[in-house]
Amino acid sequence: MSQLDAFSLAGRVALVPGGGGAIGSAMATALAGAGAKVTVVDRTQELADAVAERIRAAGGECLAIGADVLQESECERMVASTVEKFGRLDIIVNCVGGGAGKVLFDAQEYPRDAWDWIYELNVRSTLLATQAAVRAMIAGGHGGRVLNISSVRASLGINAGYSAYVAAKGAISSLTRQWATEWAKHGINVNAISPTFVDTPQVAMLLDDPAFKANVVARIPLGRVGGTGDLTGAAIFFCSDASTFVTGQILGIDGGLTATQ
(Lines of atoms letter the chains of each structure in order from A and count residues from 1; the text may use other names and numbers.)
(Lines give C-alpha, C1' and ligand atoms only; values in the text may rest on other atoms or scores of the structure.)
Protein backbone atom coordinates (compact mmCIF):
# COMPACT_ATOMS: atom_id res chain seq x y z
CA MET A 1 0.00 0.00 0.00
CA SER A 2 1.31 3.43 -0.94
CA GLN A 3 1.78 5.94 1.87
CA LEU A 4 -0.54 8.22 -0.07
CA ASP A 5 -3.33 5.69 0.45
CA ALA A 6 -3.47 6.83 4.08
CA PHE A 7 -4.92 10.13 2.84
CA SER A 8 -7.77 8.43 0.99
CA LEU A 9 -11.30 8.90 2.31
CA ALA A 10 -12.77 6.10 0.22
CA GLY A 11 -15.52 4.36 2.15
CA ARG A 12 -15.91 7.25 4.60
CA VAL A 13 -18.97 9.44 5.05
CA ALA A 14 -18.51 13.13 5.85
CA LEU A 15 -20.98 15.71 7.13
CA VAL A 16 -20.26 19.38 6.40
CA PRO A 17 -22.52 21.87 8.20
CA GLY A 18 -22.13 25.24 6.53
CA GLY A 19 -21.24 23.44 3.33
CA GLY A 20 -22.97 26.02 1.15
CA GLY A 21 -20.54 28.78 2.13
CA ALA A 22 -17.17 29.59 0.62
CA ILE A 23 -15.06 27.60 3.07
CA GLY A 24 -17.67 24.88 3.54
CA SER A 25 -18.12 24.25 -0.16
CA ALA A 26 -14.35 24.02 -0.62
CA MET A 27 -14.17 21.51 2.22
CA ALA A 28 -17.06 19.41 0.92
CA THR A 29 -15.62 19.34 -2.59
CA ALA A 30 -12.16 18.38 -1.32
CA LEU A 31 -13.49 15.60 0.88
CA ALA A 32 -15.50 14.22 -2.03
CA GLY A 33 -12.43 14.46 -4.24
CA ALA A 34 -10.53 12.35 -1.70
CA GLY A 35 -13.21 9.67 -1.96
CA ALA A 36 -15.71 10.46 0.79
CA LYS A 37 -19.46 10.42 0.43
CA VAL A 38 -20.56 13.84 1.60
CA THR A 39 -23.63 15.43 3.14
CA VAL A 40 -23.68 19.18 2.52
CA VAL A 41 -25.79 21.10 5.02
CA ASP A 42 -26.75 24.73 4.74
CA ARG A 43 -29.53 26.85 6.19
CA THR A 44 -30.45 27.65 2.58
CA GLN A 45 -31.42 24.50 0.68
CA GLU A 46 -30.53 26.06 -2.68
CA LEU A 47 -26.94 26.67 -1.60
CA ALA A 48 -26.59 23.09 -0.40
CA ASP A 49 -28.10 21.82 -3.67
CA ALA A 50 -25.66 23.85 -5.77
CA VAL A 51 -22.62 22.39 -4.01
CA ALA A 52 -24.05 18.88 -4.20
CA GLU A 53 -24.63 19.25 -7.92
CA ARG A 54 -20.99 20.22 -8.46
CA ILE A 55 -19.81 17.23 -6.45
CA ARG A 56 -22.08 14.85 -8.37
CA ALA A 57 -20.96 16.33 -11.68
CA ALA A 58 -17.39 15.46 -10.70
CA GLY A 59 -18.40 11.86 -10.00
CA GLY A 60 -18.92 12.06 -6.24
CA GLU A 61 -21.84 10.99 -4.05
CA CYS A 62 -23.55 13.79 -2.15
CA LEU A 63 -26.67 14.48 -0.13
CA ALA A 64 -27.89 18.08 0.22
CA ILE A 65 -29.85 19.09 3.32
CA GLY A 66 -31.35 22.41 4.29
CA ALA A 67 -31.11 22.74 8.08
CA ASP A 68 -30.49 25.27 10.83
CA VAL A 69 -27.74 23.84 13.04
CA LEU A 70 -28.67 26.23 15.83
CA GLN A 71 -31.63 23.90 16.43
CA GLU A 72 -30.94 20.58 18.14
CA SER A 73 -33.76 18.81 16.30
CA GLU A 74 -32.36 19.96 12.96
CA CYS A 75 -28.93 18.59 13.87
CA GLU A 76 -30.47 15.25 14.76
CA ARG A 77 -32.35 15.25 11.46
CA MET A 78 -29.27 15.93 9.32
CA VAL A 79 -27.33 13.17 11.06
CA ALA A 80 -30.20 10.68 10.80
CA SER A 81 -30.66 11.50 7.11
CA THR A 82 -26.95 10.98 6.48
CA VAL A 83 -26.90 7.60 8.19
CA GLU A 84 -30.08 6.57 6.40
CA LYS A 85 -28.61 7.56 3.02
CA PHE A 86 -25.05 6.27 3.39
CA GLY A 87 -25.26 3.74 6.23
CA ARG A 88 -22.78 5.41 8.56
CA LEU A 89 -21.09 8.64 9.62
CA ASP A 90 -17.32 8.99 10.00
CA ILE A 91 -16.46 12.68 9.74
CA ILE A 92 -17.87 16.06 10.64
CA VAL A 93 -16.23 19.27 9.47
CA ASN A 94 -17.84 22.26 11.17
CA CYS A 95 -17.94 25.19 8.76
CA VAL A 96 -20.67 27.33 10.31
CA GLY A 97 -19.27 30.49 11.88
CA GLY A 98 -17.65 33.84 11.26
CA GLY A 99 -19.57 37.09 11.43
CA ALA A 100 -16.81 39.10 13.07
CA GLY A 101 -16.68 41.89 10.52
CA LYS A 102 -20.38 42.65 10.95
CA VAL A 103 -20.28 43.40 14.69
CA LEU A 104 -17.18 45.36 15.68
CA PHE A 105 -17.52 47.33 18.90
CA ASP A 106 -15.17 48.73 21.52
CA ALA A 107 -14.71 46.17 24.29
CA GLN A 108 -16.15 48.39 27.01
CA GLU A 109 -19.31 48.98 24.96
CA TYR A 110 -19.79 45.56 23.34
CA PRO A 111 -23.59 45.00 23.20
CA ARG A 112 -25.11 41.83 24.59
CA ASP A 113 -27.19 41.04 21.49
CA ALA A 114 -24.15 41.17 19.20
CA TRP A 115 -22.13 39.07 21.66
CA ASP A 116 -24.88 36.45 21.87
CA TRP A 117 -25.21 36.33 18.07
CA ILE A 118 -21.48 35.68 17.56
CA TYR A 119 -21.52 32.96 20.21
CA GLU A 120 -24.60 31.32 18.73
CA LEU A 121 -23.15 31.40 15.22
CA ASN A 122 -19.74 30.03 16.17
CA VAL A 123 -20.04 28.02 19.38
CA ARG A 124 -23.62 26.77 19.62
CA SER A 125 -23.61 25.70 15.97
CA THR A 126 -20.43 23.67 16.49
CA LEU A 127 -21.62 22.20 19.78
CA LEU A 128 -25.02 20.98 18.63
CA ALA A 129 -23.87 19.63 15.26
CA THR A 130 -20.92 17.82 16.80
CA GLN A 131 -22.90 16.29 19.64
CA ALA A 132 -25.40 14.83 17.19
CA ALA A 133 -22.66 13.55 14.87
CA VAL A 134 -20.56 12.02 17.63
CA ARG A 135 -23.54 10.18 19.10
CA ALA A 136 -23.91 8.52 15.71
CA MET A 137 -20.18 7.76 15.53
CA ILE A 138 -20.23 6.16 18.97
CA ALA A 139 -23.30 4.12 18.05
CA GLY A 140 -21.59 3.03 14.84
CA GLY A 141 -18.60 1.72 16.78
CA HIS A 142 -15.98 2.50 14.14
CA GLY A 143 -14.47 5.72 15.48
CA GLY A 144 -14.51 8.99 13.63
CA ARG A 145 -13.07 12.42 12.98
CA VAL A 146 -14.17 15.86 14.12
CA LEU A 147 -12.62 18.93 12.53
CA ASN A 148 -13.42 22.40 13.85
CA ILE A 149 -12.51 25.79 12.46
CA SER A 150 -10.95 28.09 15.02
CA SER A 151 -8.97 31.23 14.20
CA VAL A 152 -5.64 32.89 14.94
CA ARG A 153 -7.85 35.30 16.90
CA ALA A 154 -8.35 32.54 19.48
CA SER A 155 -4.86 33.37 20.72
CA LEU A 156 -4.04 36.82 19.30
CA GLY A 157 -5.81 40.03 20.19
CA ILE A 158 -6.47 42.73 17.61
CA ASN A 159 -7.28 46.40 18.14
CA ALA A 160 -10.45 46.27 16.06
CA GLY A 161 -13.48 45.49 18.23
CA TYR A 162 -13.35 41.70 18.08
CA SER A 163 -14.18 40.83 21.71
CA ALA A 164 -17.00 38.37 21.00
CA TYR A 165 -15.25 36.75 18.06
CA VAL A 166 -11.95 36.10 19.86
CA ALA A 167 -13.87 34.69 22.83
CA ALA A 168 -15.95 32.42 20.59
CA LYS A 169 -12.95 31.10 18.68
CA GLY A 170 -11.08 30.62 21.94
CA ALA A 171 -13.99 28.47 23.05
CA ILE A 172 -13.74 26.41 19.85
CA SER A 173 -10.04 25.74 20.48
CA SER A 174 -10.73 24.77 24.09
CA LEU A 175 -13.61 22.49 23.10
CA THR A 176 -11.36 20.84 20.54
CA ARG A 177 -8.90 19.84 23.24
CA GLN A 178 -11.64 18.81 25.68
CA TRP A 179 -13.52 16.69 23.16
CA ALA A 180 -10.30 15.04 22.02
CA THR A 181 -9.67 14.00 25.61
CA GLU A 182 -13.19 12.69 26.24
CA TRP A 183 -13.83 10.94 22.94
CA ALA A 184 -10.45 9.24 22.48
CA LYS A 185 -11.86 6.15 24.17
CA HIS A 186 -14.35 5.88 21.32
CA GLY A 187 -11.64 6.12 18.65
CA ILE A 188 -12.74 9.63 17.69
CA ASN A 189 -10.02 12.15 16.86
CA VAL A 190 -10.82 15.84 17.31
CA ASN A 191 -8.68 18.59 15.81
CA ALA A 192 -9.04 22.13 14.51
CA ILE A 193 -7.52 24.43 11.95
CA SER A 194 -6.78 28.02 12.88
CA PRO A 195 -6.67 30.28 9.82
CA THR A 196 -5.88 33.94 9.51
CA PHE A 197 -7.99 36.00 7.09
CA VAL A 198 -9.35 33.83 4.28
CA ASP A 199 -10.60 35.68 1.21
CA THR A 200 -14.33 34.93 1.27
CA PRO A 201 -17.48 37.02 0.89
CA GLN A 202 -17.83 37.07 4.70
CA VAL A 203 -14.74 39.24 5.14
CA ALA A 204 -15.03 41.18 1.88
CA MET A 205 -16.12 44.29 3.76
CA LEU A 206 -12.85 44.28 5.70
CA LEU A 207 -10.53 43.25 2.89
CA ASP A 208 -12.08 45.78 0.52
CA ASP A 209 -10.54 48.48 2.69
CA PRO A 210 -7.07 48.91 1.10
CA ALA A 211 -5.49 50.21 4.31
CA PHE A 212 -6.91 47.35 6.39
CA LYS A 213 -5.82 44.70 3.88
CA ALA A 214 -2.35 46.22 3.53
CA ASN A 215 -1.96 46.13 7.31
CA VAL A 216 -3.02 42.47 7.43
CA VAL A 217 -0.76 41.41 4.58
CA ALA A 218 2.20 43.30 6.05
CA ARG A 219 2.05 41.07 9.14
CA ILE A 220 1.90 37.79 7.17
CA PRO A 221 5.37 36.54 6.20
CA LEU A 222 4.08 34.82 3.06
CA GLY A 223 2.70 38.17 1.91
CA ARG A 224 -0.96 37.41 1.24
CA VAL A 225 -4.25 36.46 2.87
CA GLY A 226 -5.41 32.88 2.65
CA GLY A 227 -7.66 31.26 0.08
CA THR A 228 -10.15 28.48 0.69
CA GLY A 229 -7.84 26.06 -1.11
CA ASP A 230 -5.19 26.70 1.54
CA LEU A 231 -7.39 24.94 4.11
CA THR A 232 -8.41 21.77 2.31
CA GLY A 233 -5.13 19.85 2.43
CA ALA A 234 -5.08 20.06 6.21
CA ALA A 235 -8.72 18.98 6.31
CA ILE A 236 -7.99 15.83 4.33
CA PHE A 237 -5.04 15.06 6.61
CA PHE A 238 -7.09 15.43 9.79
CA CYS A 239 -10.04 13.45 8.39
CA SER A 240 -7.97 10.55 7.06
CA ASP A 241 -5.88 7.69 8.42
CA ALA A 242 -2.79 9.85 7.88
CA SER A 243 -3.61 11.46 11.25
CA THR A 244 -4.53 8.41 13.34
CA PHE A 245 -2.20 9.47 16.18
CA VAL A 246 -3.09 13.16 16.06
CA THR A 247 -5.83 14.54 18.29
CA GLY A 248 -6.48 17.67 20.33
CA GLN A 249 -4.36 19.80 18.01
CA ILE A 250 -5.02 23.26 16.57
CA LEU A 251 -3.07 23.81 13.36
CA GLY A 252 -2.32 27.37 12.35
CA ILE A 253 -2.89 28.03 8.65
CA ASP A 254 -1.81 31.62 8.63
CA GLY A 255 1.08 32.24 6.26
CA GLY A 256 3.42 32.48 9.23
CA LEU A 257 1.46 35.19 11.08
CA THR A 258 1.58 33.59 14.52
CA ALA A 259 5.29 32.81 14.11
CA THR A 260 5.94 36.54 14.21
CA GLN A 261 3.90 37.28 17.34
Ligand SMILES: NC(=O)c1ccc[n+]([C@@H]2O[C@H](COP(=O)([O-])OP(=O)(O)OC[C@H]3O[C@@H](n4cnc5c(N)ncnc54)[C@H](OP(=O)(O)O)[C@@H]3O)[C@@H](O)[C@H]2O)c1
Given for the second form:
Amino acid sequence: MSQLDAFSLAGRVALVPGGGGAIGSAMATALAGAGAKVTVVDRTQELADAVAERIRAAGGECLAIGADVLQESECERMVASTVEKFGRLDIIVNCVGGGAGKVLFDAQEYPRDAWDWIYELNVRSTLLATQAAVRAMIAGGHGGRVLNISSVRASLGINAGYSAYVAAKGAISSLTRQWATEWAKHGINVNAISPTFVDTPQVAMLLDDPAFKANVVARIPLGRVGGTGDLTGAAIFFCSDASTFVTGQILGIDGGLTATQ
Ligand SMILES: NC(=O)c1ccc[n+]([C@@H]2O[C@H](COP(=O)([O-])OP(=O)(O)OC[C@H]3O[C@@H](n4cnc5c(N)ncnc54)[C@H](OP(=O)(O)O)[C@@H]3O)[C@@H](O)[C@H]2O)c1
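Given the form predicted alone above, what does the protein look like in the form predicted together with the ligand?
Up next: the whole complex, starting with the chain shown before.
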Protein backbone atom coordinates (compact mmCIF):
# COMPACT_ATOMS: atom_id res chain seq x y z
CA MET A 1 0.00 0.00 0.00
CA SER A 2 1.52 3.28 -1.14
CA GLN A 3 0.43 6.80 -0.31
CA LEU A 4 0.07 7.25 -4.08
CA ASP A 5 -2.76 4.67 -4.15
CA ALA A 6 -5.12 7.43 -3.00
CA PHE A 7 -4.56 9.11 -6.37
CA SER A 8 -5.34 5.99 -8.38
CA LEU A 9 -8.51 5.97 -10.49
CA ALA A 10 -8.39 2.21 -11.08
CA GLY A 11 -11.94 0.85 -11.17
CA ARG A 12 -13.46 4.31 -11.75
CA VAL A 13 -15.37 5.36 -14.84
CA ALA A 14 -15.04 8.94 -16.10
CA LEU A 15 -17.06 10.93 -18.62
CA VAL A 16 -15.33 13.87 -20.35
CA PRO A 17 -17.65 16.09 -22.41
CA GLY A 18 -15.45 18.22 -24.64
CA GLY A 19 -12.85 15.47 -24.42
CA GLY A 20 -11.87 16.09 -28.04
CA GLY A 21 -10.76 19.65 -27.29
CA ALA A 22 -7.42 21.01 -26.15
CA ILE A 23 -7.96 20.81 -22.40
CA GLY A 24 -10.51 17.96 -22.56
CA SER A 25 -8.18 15.63 -24.46
CA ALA A 26 -5.43 16.27 -21.90
CA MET A 27 -7.91 15.58 -19.09
CA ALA A 28 -9.23 12.36 -20.67
CA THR A 29 -5.70 11.11 -21.31
CA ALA A 30 -4.60 11.91 -17.75
CA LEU A 31 -7.64 10.23 -16.17
CA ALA A 32 -7.01 7.12 -18.27
CA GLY A 33 -3.34 7.24 -17.31
CA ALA A 34 -4.39 7.25 -13.64
CA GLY A 35 -6.41 4.08 -14.27
CA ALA A 36 -9.93 5.26 -15.12
CA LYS A 37 -12.04 3.90 -17.94
CA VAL A 38 -12.97 6.98 -19.91
CA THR A 39 -15.77 8.07 -22.22
CA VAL A 40 -14.64 10.89 -24.50
CA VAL A 41 -17.53 12.98 -25.82
CA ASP A 42 -17.26 15.71 -28.40
CA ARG A 43 -19.45 17.33 -30.99
CA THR A 44 -18.12 15.07 -33.75
CA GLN A 45 -17.52 11.34 -33.56
CA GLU A 46 -14.25 11.82 -35.47
CA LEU A 47 -12.76 14.14 -32.84
CA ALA A 48 -13.80 11.81 -30.01
CA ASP A 49 -12.43 8.79 -31.91
CA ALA A 50 -9.05 10.44 -32.43
CA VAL A 51 -8.57 10.98 -28.69
CA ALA A 52 -9.90 7.52 -27.85
CA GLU A 53 -7.41 5.93 -30.25
CA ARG A 54 -4.53 7.68 -28.49
CA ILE A 55 -5.79 6.52 -25.09
CA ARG A 56 -6.18 2.94 -26.31
CA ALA A 57 -2.72 3.03 -27.89
CA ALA A 58 -1.33 3.93 -24.46
CA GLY A 59 -3.12 0.92 -22.91
CA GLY A 60 -6.25 2.65 -21.62
CA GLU A 61 -9.92 1.70 -22.01
CA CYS A 62 -11.99 4.31 -23.80
CA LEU A 63 -15.40 4.80 -25.39
CA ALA A 64 -15.79 7.59 -27.96
CA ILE A 65 -19.15 9.30 -28.48
CA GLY A 66 -20.16 12.10 -30.81
CA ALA A 67 -22.90 14.09 -29.06
CA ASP A 68 -24.22 17.63 -28.67
CA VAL A 69 -24.34 18.29 -24.92
CA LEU A 70 -26.76 21.17 -25.46
CA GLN A 71 -29.42 18.51 -26.19
CA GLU A 72 -30.79 16.77 -23.09
CA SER A 73 -31.46 13.57 -25.04
CA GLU A 74 -27.82 13.50 -26.19
CA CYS A 75 -26.65 13.90 -22.60
CA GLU A 76 -28.87 11.00 -21.59
CA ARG A 77 -27.45 8.94 -24.44
CA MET A 78 -23.79 9.59 -23.52
CA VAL A 79 -24.45 8.66 -19.90
CA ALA A 80 -26.50 5.55 -20.76
CA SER A 81 -23.86 4.37 -23.25
CA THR A 82 -21.15 4.82 -20.63
CA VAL A 83 -23.04 2.84 -17.99
CA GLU A 84 -23.89 0.16 -20.54
CA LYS A 85 -20.25 -0.15 -21.65
CA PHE A 86 -18.45 0.15 -18.30
CA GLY A 87 -21.16 -0.74 -15.75
CA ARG A 88 -21.06 2.50 -13.73
CA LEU A 89 -20.25 6.20 -13.78
CA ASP A 90 -18.10 7.82 -11.10
CA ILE A 91 -16.66 11.02 -12.56
CA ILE A 92 -17.60 13.82 -14.93
CA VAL A 93 -15.03 16.42 -15.99
CA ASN A 94 -16.82 19.18 -17.89
CA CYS A 95 -14.57 20.49 -20.66
CA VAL A 96 -17.08 22.05 -23.08
CA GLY A 97 -16.82 25.81 -22.98
CA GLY A 98 -14.77 28.83 -23.91
CA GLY A 99 -15.46 31.10 -26.85
CA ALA A 100 -14.43 34.30 -25.08
CA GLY A 101 -11.93 35.45 -27.68
CA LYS A 102 -14.49 35.11 -30.48
CA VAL A 103 -17.01 37.61 -29.10
CA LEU A 104 -15.26 40.64 -27.66
CA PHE A 105 -17.54 43.66 -27.26
CA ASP A 106 -17.63 46.75 -25.10
CA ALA A 107 -19.73 46.06 -22.02
CA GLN A 108 -22.27 48.81 -22.80
CA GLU A 109 -22.91 47.35 -26.26
CA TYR A 110 -22.60 43.64 -25.53
CA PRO A 111 -25.01 41.98 -28.01
CA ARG A 112 -27.67 39.64 -26.76
CA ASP A 113 -26.97 36.85 -29.27
CA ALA A 114 -23.26 36.74 -28.33
CA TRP A 115 -24.18 36.77 -24.65
CA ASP A 116 -26.61 33.85 -25.14
CA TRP A 117 -24.07 31.90 -27.18
CA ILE A 118 -21.40 32.18 -24.48
CA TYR A 119 -23.90 31.20 -21.80
CA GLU A 120 -25.10 28.17 -23.76
CA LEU A 121 -21.55 27.05 -24.56
CA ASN A 122 -20.28 27.41 -20.99
CA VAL A 123 -23.18 27.19 -18.57
CA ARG A 124 -25.95 25.20 -20.23
CA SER A 125 -23.47 22.61 -21.56
CA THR A 126 -22.09 22.05 -18.06
CA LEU A 127 -25.58 22.07 -16.54
CA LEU A 128 -27.15 19.51 -18.89
CA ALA A 129 -24.17 17.14 -18.95
CA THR A 130 -23.83 17.26 -15.17
CA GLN A 131 -27.54 16.74 -14.51
CA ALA A 132 -27.54 13.58 -16.63
CA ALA A 133 -24.31 12.29 -15.07
CA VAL A 134 -25.35 13.01 -11.50
CA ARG A 135 -28.71 11.27 -11.95
CA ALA A 136 -26.72 8.15 -12.91
CA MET A 137 -24.32 8.61 -9.97
CA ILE A 138 -27.23 8.89 -7.54
CA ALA A 139 -28.86 5.80 -9.09
CA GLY A 140 -25.51 3.95 -8.85
CA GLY A 141 -25.39 4.64 -5.12
CA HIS A 142 -21.62 4.91 -4.77
CA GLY A 143 -21.11 8.66 -4.85
CA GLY A 144 -19.14 10.47 -7.49
CA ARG A 145 -17.04 13.42 -8.55
CA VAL A 146 -17.90 16.45 -10.65
CA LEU A 147 -15.08 18.68 -11.85
CA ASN A 148 -15.92 21.91 -13.65
CA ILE A 149 -13.65 24.34 -15.46
CA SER A 150 -14.14 27.90 -14.35
CA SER A 151 -11.55 30.61 -15.06
CA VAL A 152 -9.69 33.35 -13.25
CA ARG A 153 -12.18 35.53 -15.17
CA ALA A 154 -14.86 34.44 -12.68
CA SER A 155 -13.19 36.73 -10.18
CA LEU A 156 -10.97 39.10 -12.20
CA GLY A 157 -12.15 41.67 -14.70
CA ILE A 158 -10.19 42.15 -17.91
CA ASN A 159 -10.31 45.21 -20.12
CA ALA A 160 -10.87 43.20 -23.31
CA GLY A 161 -14.62 42.86 -23.98
CA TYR A 162 -15.18 39.76 -21.86
CA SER A 163 -18.56 40.57 -20.21
CA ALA A 164 -20.43 37.39 -21.13
CA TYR A 165 -17.50 35.10 -20.42
CA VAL A 166 -16.78 36.53 -16.95
CA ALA A 167 -20.48 36.21 -16.10
CA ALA A 168 -20.65 32.63 -17.42
CA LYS A 169 -17.56 31.55 -15.49
CA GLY A 170 -18.94 33.28 -12.40
CA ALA A 171 -22.01 31.09 -12.84
CA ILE A 172 -19.82 27.98 -13.12
CA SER A 173 -18.06 28.85 -9.86
CA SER A 174 -21.38 29.53 -8.11
CA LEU A 175 -22.91 26.29 -9.42
CA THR A 176 -19.84 24.40 -8.20
CA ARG A 177 -20.50 25.59 -4.65
CA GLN A 178 -24.27 25.06 -4.95
CA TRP A 179 -23.97 21.53 -6.34
CA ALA A 180 -21.36 20.64 -3.70
CA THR A 181 -23.86 21.70 -1.05
CA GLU A 182 -26.83 19.86 -2.57
CA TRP A 183 -25.14 16.63 -3.62
CA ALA A 184 -22.97 16.02 -0.53
CA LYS A 185 -25.81 13.86 0.81
CA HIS A 186 -25.27 11.55 -2.17
CA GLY A 187 -21.50 11.34 -1.61
CA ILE A 188 -20.86 13.44 -4.71
CA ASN A 189 -18.02 15.96 -4.42
CA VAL A 190 -18.07 18.95 -6.76
CA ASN A 191 -15.05 21.15 -7.40
CA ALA A 192 -13.66 23.38 -10.12
CA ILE A 193 -10.32 24.46 -11.47
CA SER A 194 -9.82 28.07 -12.39
CA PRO A 195 -7.03 28.52 -14.93
CA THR A 196 -5.57 31.69 -16.33
CA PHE A 197 -4.76 31.66 -20.06
CA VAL A 198 -3.86 28.17 -21.24
CA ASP A 199 -1.92 27.93 -24.47
CA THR A 200 -4.65 26.40 -26.68
CA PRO A 201 -6.19 27.16 -30.10
CA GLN A 202 -9.16 28.87 -28.35
CA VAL A 203 -6.99 31.72 -27.12
CA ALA A 204 -4.36 31.69 -29.88
CA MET A 205 -5.88 34.76 -31.55
CA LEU A 206 -5.26 36.71 -28.33
CA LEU A 207 -1.90 35.26 -27.35
CA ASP A 208 -0.57 35.59 -30.92
CA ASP A 209 -0.57 39.35 -30.30
CA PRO A 210 2.87 39.88 -28.69
CA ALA A 211 1.78 43.00 -26.81
CA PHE A 212 -1.29 41.27 -25.37
CA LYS A 213 0.72 38.20 -24.36
CA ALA A 214 3.50 40.27 -22.81
CA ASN A 215 0.92 42.13 -20.73
CA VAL A 216 -0.67 38.86 -19.57
CA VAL A 217 2.64 37.21 -18.72
CA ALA A 218 3.94 40.30 -16.89
CA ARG A 219 1.11 39.90 -14.36
CA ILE A 220 1.72 36.18 -13.72
CA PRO A 221 4.37 35.66 -11.01
CA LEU A 222 5.56 32.38 -12.51
CA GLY A 223 6.17 34.27 -15.75
CA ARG A 224 4.26 32.24 -18.34
CA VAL A 225 0.77 31.23 -19.42
CA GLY A 226 -0.45 27.72 -18.62
CA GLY A 227 -0.19 24.56 -20.66
CA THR A 228 -2.81 21.82 -20.69
CA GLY A 229 -0.44 19.62 -18.68
CA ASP A 230 -0.57 22.17 -15.85
CA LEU A 231 -4.22 21.27 -15.23
CA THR A 232 -4.17 17.48 -15.14
CA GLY A 233 -2.55 16.86 -11.75
CA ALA A 234 -5.31 18.84 -10.07
CA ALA A 235 -7.92 16.90 -12.03
CA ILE A 236 -6.56 13.57 -10.82
CA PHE A 237 -6.53 14.93 -7.26
CA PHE A 238 -10.15 16.13 -7.43
CA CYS A 239 -11.37 12.89 -9.06
CA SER A 240 -9.57 10.52 -6.68
CA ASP A 241 -9.71 9.44 -3.04
CA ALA A 242 -6.92 11.93 -2.33
CA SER A 243 -9.63 14.64 -2.14
CA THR A 244 -12.38 12.77 -0.31
CA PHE A 245 -12.97 15.67 2.15
CA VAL A 246 -12.67 18.43 -0.46
CA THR A 247 -15.84 19.78 -2.04
CA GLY A 248 -17.16 23.12 -3.25
CA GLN A 249 -13.65 24.42 -3.94
CA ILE A 250 -12.36 26.48 -6.83
CA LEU A 251 -8.63 25.91 -7.32
CA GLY A 252 -6.71 28.64 -9.11
CA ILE A 253 -4.21 27.22 -11.59
CA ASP A 254 -2.80 30.54 -12.63
CA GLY A 255 0.91 30.80 -11.92
CA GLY A 256 0.10 33.00 -8.94
CA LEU A 257 -1.94 35.60 -10.86
CA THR A 258 -4.81 35.79 -8.37
CA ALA A 259 -2.35 35.93 -5.45
CA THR A 260 -1.22 39.32 -6.73
CA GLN A 261 -4.65 40.93 -6.92
N1 LIG B 1 -7.90 27.81 -23.14
C2 LIG B 1 -7.83 28.65 -22.10
O3 LIG B 1 -7.00 29.56 -22.03
C4 LIG B 1 -8.78 28.48 -20.96
C5 LIG B 1 -8.56 29.19 -19.77
C6 LIG B 1 -9.45 29.05 -18.72
C7 LIG B 1 -10.53 28.21 -18.86
N8 LIG B 1 -10.73 27.53 -20.03
C9 LIG B 1 -11.90 26.68 -20.16
O10 LIG B 1 -11.50 25.36 -20.41
C11 LIG B 1 -12.56 24.69 -21.13
C12 LIG B 1 -11.98 23.99 -22.36
O13 LIG B 1 -11.32 24.94 -23.17
P14 LIG B 1 -10.44 24.51 -24.44
O15 LIG B 1 -9.46 25.59 -24.67
O16 LIG B 1 -9.97 23.10 -24.28
O17 LIG B 1 -11.57 24.57 -25.58
P18 LIG B 1 -11.73 23.67 -26.91
O19 LIG B 1 -10.39 23.21 -27.39
O20 LIG B 1 -12.60 24.43 -27.85
O21 LIG B 1 -12.51 22.39 -26.39
C22 LIG B 1 -13.89 22.37 -26.20
C23 LIG B 1 -14.44 21.20 -26.99
O24 LIG B 1 -15.85 21.11 -26.71
C25 LIG B 1 -16.53 20.92 -27.95
N26 LIG B 1 -17.92 21.38 -27.85
C27 LIG B 1 -18.38 22.64 -27.89
N28 LIG B 1 -19.71 22.65 -27.80
C29 LIG B 1 -20.09 21.37 -27.70
C30 LIG B 1 -21.35 20.74 -27.59
N31 LIG B 1 -22.50 21.45 -27.55
N32 LIG B 1 -21.40 19.40 -27.50
C33 LIG B 1 -20.26 18.66 -27.55
N34 LIG B 1 -19.03 19.20 -27.65
C35 LIG B 1 -18.95 20.55 -27.73
C36 LIG B 1 -15.74 21.73 -28.93
O37 LIG B 1 -16.07 21.36 -30.26
P38 LIG B 1 -16.18 22.51 -31.38
O39 LIG B 1 -14.78 22.98 -31.58
O40 LIG B 1 -16.76 21.78 -32.54
O41 LIG B 1 -17.08 23.59 -30.83
C42 LIG B 1 -14.31 21.40 -28.50
O43 LIG B 1 -13.85 20.21 -29.13
C44 LIG B 1 -13.59 25.79 -21.44
O45 LIG B 1 -14.60 25.77 -20.46
C46 LIG B 1 -12.79 27.07 -21.31
O47 LIG B 1 -13.59 28.18 -20.97
C48 LIG B 1 -9.88 27.65 -21.08
